[in-house]
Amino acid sequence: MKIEEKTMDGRYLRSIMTRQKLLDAARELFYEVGFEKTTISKIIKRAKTGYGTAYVHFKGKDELLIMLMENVMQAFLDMADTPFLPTSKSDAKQLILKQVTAFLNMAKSNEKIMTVFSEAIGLSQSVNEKWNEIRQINIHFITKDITYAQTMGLARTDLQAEIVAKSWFYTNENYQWAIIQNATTSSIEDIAWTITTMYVDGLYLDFEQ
């Protein structure tokens, strides 16, 4: 290996090794503190970084913290894209489900991390635009099930199903936060049937109708 490629791979490592000391830096303090009062600064000094070096990786901790959320909102947009082809409402209830509960234990096992994110959502217009994204990515793919199920004959073609999907986002949604802030006393497997229940219930058609 040449002396000019061993410098240059030299540096890639350790711009490697900077980046993730101010990922774990980060993350320490946010589960320590919370996201208001954690700064950048607190964030170098904790990696024993220098500012100039932080700021060539990361603007600040806006970007820190989307970084930290980027594996867990993946699987989200991953889960939320599983192929979905149900051949009658029964079908299509246990497939429901079955992603519903899913996503919810998601959300609970990824709980230190989306306790900061729910709180950075309020804070940051960055944070929130990324979770608007989240959403709306979301909505894409349950208004395609949606569509799908509606050009088979399984469900109700009365209704849009954009406005269905925003609709069912939105509950999962509000019981994702909930289950995380231990605001509720029911267990995930009740939530998500419940509400699965009611809207599979509310949207498919039963072959006899």
Contents of the next structure:
Number of protein chains: 2
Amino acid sequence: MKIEEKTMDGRYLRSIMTRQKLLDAARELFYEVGFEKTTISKIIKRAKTGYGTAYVHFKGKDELLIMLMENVMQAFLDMADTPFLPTSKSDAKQLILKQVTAFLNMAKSNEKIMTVFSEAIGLSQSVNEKWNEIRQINIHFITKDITYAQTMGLARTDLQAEIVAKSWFYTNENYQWAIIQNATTSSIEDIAWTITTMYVDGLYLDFEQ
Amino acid sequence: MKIEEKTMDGRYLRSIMTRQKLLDAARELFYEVGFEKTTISKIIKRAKTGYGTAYVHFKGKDELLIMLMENVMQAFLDMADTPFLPTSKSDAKQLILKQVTAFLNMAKSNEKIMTVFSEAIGLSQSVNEKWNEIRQINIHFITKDITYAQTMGLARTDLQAEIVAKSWFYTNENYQWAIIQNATTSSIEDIAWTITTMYVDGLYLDFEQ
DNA sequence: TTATAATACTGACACCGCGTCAATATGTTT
DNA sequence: AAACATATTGACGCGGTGTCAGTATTATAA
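One more: the block was the form predicted on its own; return the form predicted together with another copy of the chain.
Below is the entire complex, every chain and molecule, led by the chain shown above.
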């Protein structure tokens, strides 16, 4: 089988190992000194490879980070299209609260890499583009959810779904960065509850029944 | 008079001119090729001065931009402590709508420099710090306004003022960047109205009177 | 087994941007 | 016109980037 042939190829194995050594070294350095202060020279020195080798495996520092982010990025994308089919305002609130909490907790539990990522968003074109993808996809799904709630007669229809969706995502995103930087005194639960309450009470309709 | 003496000093006058030439060249280049691609070499070449001269007048590229931003920064700060003394929910809504509209319009009318600024926030430590000052001051005043509304019995008290304030500022800020990047199809009026409505309806209390 | 091909690794090199500073030019005062 | 004060200058050292011709290692063919 071709796969086995390739696995058995000593050169291929070696290149996989080298690649991994570079990824490990890069991760360590990103955590220790941040994205900007990490250089290719430092990475290859720690990985014990030659300078040019880094460029054989990756386009540069940016790509190294993007590879390290793959898992987290995928988690963000998976999270975006969680089913959302509320039957009432309180049901919606519960679902949204759960999702916000999950979103903020995911950021918190990937604190280290997210910190590097947030630094790199400003510094690297390609990292910035990656994050914008996640933004767009999230906003798209939130818009869909709002439209659904409006169709079901749960949410007011005088508000444009997309504008609301952006506003809601921005709030979540910014709290995410704040939490990662420990720039907030409130707990995740308090934050999640507060912003969810405001969001739901601002968007959803009340029924006296 | 000392001022006149200084004005009459040819050396001082020359240095003022040189400084201005550098600022002009920097502005042009920032607009033409952005912050990152503008270099000191390009600036001094356009300003027709020697290389070291730029460093006599400014610490570097960052400071050049900060000087160019001075007016806009001041406008942001002035805007932050606009008096806010609403007597009712609808009064509050009107005041807030006015302020949001002003905020977004200010960004739009300073589009070029704000675009450079947003690029530089990720790239330059000092520019980032400057913007964070503006963030903090704004959040401080918004918190104060919310607390006032709560004291007056206009806004619900089960929400923590500071969390709400941050969330509100983040929304405004992100729409500001979106507008500057033309990353939005909605008009400023629609955006301002939608986010204000959500905000006010989520935070303020209704009275049946 | 040995020659040849394929693949992976390497570091010297050319380039670019930064900030400094000793030297120089220009303007002012005595 | 000498001495002083101030402003300007560009060559230099530093550190980062990405490339590429050459070298080493492994696989395959003869």
